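In structure tokens, the next block holds one chain alone, the form predicted on its own.
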Amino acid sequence: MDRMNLLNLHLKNFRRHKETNLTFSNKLNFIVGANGAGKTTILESIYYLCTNKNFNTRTDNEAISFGEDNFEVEGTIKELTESKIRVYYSLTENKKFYFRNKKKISRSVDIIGSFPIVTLTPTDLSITKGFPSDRRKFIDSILSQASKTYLINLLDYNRTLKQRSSLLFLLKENNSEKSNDELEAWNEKLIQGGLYLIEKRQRFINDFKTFVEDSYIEIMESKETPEVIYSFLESDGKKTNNIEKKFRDLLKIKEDEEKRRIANLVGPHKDDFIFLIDNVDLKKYGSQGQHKTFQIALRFAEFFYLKQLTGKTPIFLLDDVFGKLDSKRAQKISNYLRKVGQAFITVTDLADFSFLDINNEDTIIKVNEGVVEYA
């Protein structure tokens, strides 16, 4: 098992951040500070070290600072060996450059995964109570973690639908023989890739569930069963013996109304995934502590999946999570901390958490306006 650990961090011009050096612990790390001092700002750029990515915004030029052109990201990440990486990014030439050893990399699939990273953040409450599309995209980015060829394979899936829509739009305005031709080939292209990310999905939900039970077991004590279903092709969970007739006859059902609204109706791209504590639908009759609850339960279980399938111990990120939570189950999530290795942990003042497992392997960093000291 590889011990994965983030040594040092520097940023430049990112957010509040003009010039930042941070050394950290491979055990706990909290990160102390008053809302707007810029303690998430801190995992925004461990996020970035690992994933090329912002977890907070869409676009990288909301994370330079005010009145700056560019910023720098630069952090060591300890595996067997030491990998020094550079996320650098131009307002000026709008581009982001992610260097590996100084080798530049330029795919998003050789990024995704090198470095596997959890994150726990208040955003987490649109898995349990968004939209199929704020599930999907949980479990995929789970999946991409964990393999790159389901990486590929749902980037060119996403290409197919593009393709397929466009097709689609042109349908509308010329019904021609040629372009129903040239559907087939691209409904073909769907059912296989959409299939390869059916079967990866559910053998995914199988091994998973698994470890969403022992996370939940671990902060409850076991009083409430937790489950995750995946409904597929409008399956809703239940059973489907034919996968591939099913999506093909589908398609044939929805393809006036595909080429009416010009959508594609029928894939993977449309499935969910439905959580469930004691055979009760979280998402239709959960109270909010069972939502919070699921919440931390999925990514502690992502935590643990990623480590038992990569081989590697992710790096965790926990963001204002003890906030809205009563002591005794912010006390069990403390502990738990404790089985995970390295992790970083935002909170706004630890005087209102005397209950967190804090030893002298932690550290303790606070944070006023852009400016760090250790405590």
The other form holds:
Amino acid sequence: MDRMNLLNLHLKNFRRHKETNLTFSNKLNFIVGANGAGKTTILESIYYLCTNKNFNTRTDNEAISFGEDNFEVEGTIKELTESKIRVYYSLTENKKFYFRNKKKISRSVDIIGSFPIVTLTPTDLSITKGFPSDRRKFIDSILSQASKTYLINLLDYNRTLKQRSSLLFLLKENNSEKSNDELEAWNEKLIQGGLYLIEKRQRFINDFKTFVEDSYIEIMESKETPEVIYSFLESDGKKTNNIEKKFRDLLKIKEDEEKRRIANLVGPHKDDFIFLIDNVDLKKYGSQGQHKTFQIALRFAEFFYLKQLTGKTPIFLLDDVFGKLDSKRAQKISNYLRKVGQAFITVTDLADFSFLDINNEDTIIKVNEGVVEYA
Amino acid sequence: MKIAEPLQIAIDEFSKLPSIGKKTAQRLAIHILKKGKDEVDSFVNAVKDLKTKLRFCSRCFNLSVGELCEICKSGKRDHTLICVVEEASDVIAIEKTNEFHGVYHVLGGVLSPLSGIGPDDLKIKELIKRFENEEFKEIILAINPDTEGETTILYLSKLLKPLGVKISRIARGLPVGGDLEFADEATIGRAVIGRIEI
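Counterpart to the form predicted on its own, namely the form predicted in complex with the partner chain:
Then the entire complex follows, led off by the chain already shown.
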């Protein structure tokens, strides 16, 4: 199994970091500082290196230091050999450039998944508490990192949705009957692309379940059993034998409504994932603590799933995770982290976390108003 | 600084061309300015002739000098084998291979509601009409396998099925001389799904 480590990082004009150079441990890297010091910024920049995207779905121009017109993130990732990654964003051109070993790479499908990355941040609460779209995004991001084919099919499916809703609009405008042949062709395309996604998600959840169970036990050590159920085509998690027939039937049933509302109402873009603890719906009945534990278990499960499937050790970013946990749970997670490999962890004050059991293989980086020093 | 008007007009016209930006347009215009009159004349005529001497074949909508294109007129082609393509440039691409000896039909695009292109904007009715006067044994759909192309293939295959003709689509897969090891996963995936029996 290949190790994958981020060796160093160089930030220029990146939020509070005018010019920052860092080298990292291949174990745990603690990034310590007060709120607003620029801790999360370091995680954000690492996310850029691996995905060319912003991990909080903010826009690129927000990441530029005030008054500057470009930012730059550079880093070296070591697998068997070293790769130098450079992300450069120019505000004047509103363009971002991604280089791997000085070669420009422009297609996102050629970037995503090359260096798998897992993030655990406070926004993760939307995975268990938020909308179905938050959960689909979580699942799709794992699958896209695991399989380029999945990502390509997902992009194709999204394009199909766009085209189809545009056609539904035209149908309503022109009220013409003969365009039904055209809609039928787009239905076929929707079904083909949709069935692929459903099948892959189904297979994925089957595998992923055990990873979630393992992680949950590791953190909780109690007898609670977590479960993940995939709900597609309005199945609510019930078994569906003939998925294609179900898809076609639903499309028929919803046709009039789709035309009236000019909206794609049937397909995997409506899927949801249901989380259970001891057969009880987490979203409806879970306590705060259970939500938090589940979110953490999901991310660890993602980590170990990607590690097994891609054969690469993902980079793990943990943003402000220990803040809201009781010390017993925090200790469990910190022990669990030792099994991960390289991780980047932001904390406000190390004094509060004596249980973290920091040893001399780890690195502690103190951040203050965009200036870093090693402790 | 204000640029002399004729030069500015030339720059503007050049920059309307695909993949030509303002800077390249200016370089092209100045380059032409430096050329001899004969050279410029022959360039201008070449451009003009594109519009005056070329038209679309009335049968297959390929580019043509006369009413019918060279391929439709040819007695050496197999007129029972028809290949449906998006654009005339695809005819050129396939012709270069020397592997296809049938005739063509150029759709002039693919279905794309986002760009307002429906079946009536493509030469689909004309394709169906050809079945009245010509006898086809096989129809090959050589359309790009992207979202819109795939949907156009689905649309056409449903429309053509009742005509009782053999319908095929070009294979998706690995490039010749390509190393399986280095092909991208999606291409290999499709090649595996579209495998053929030997």
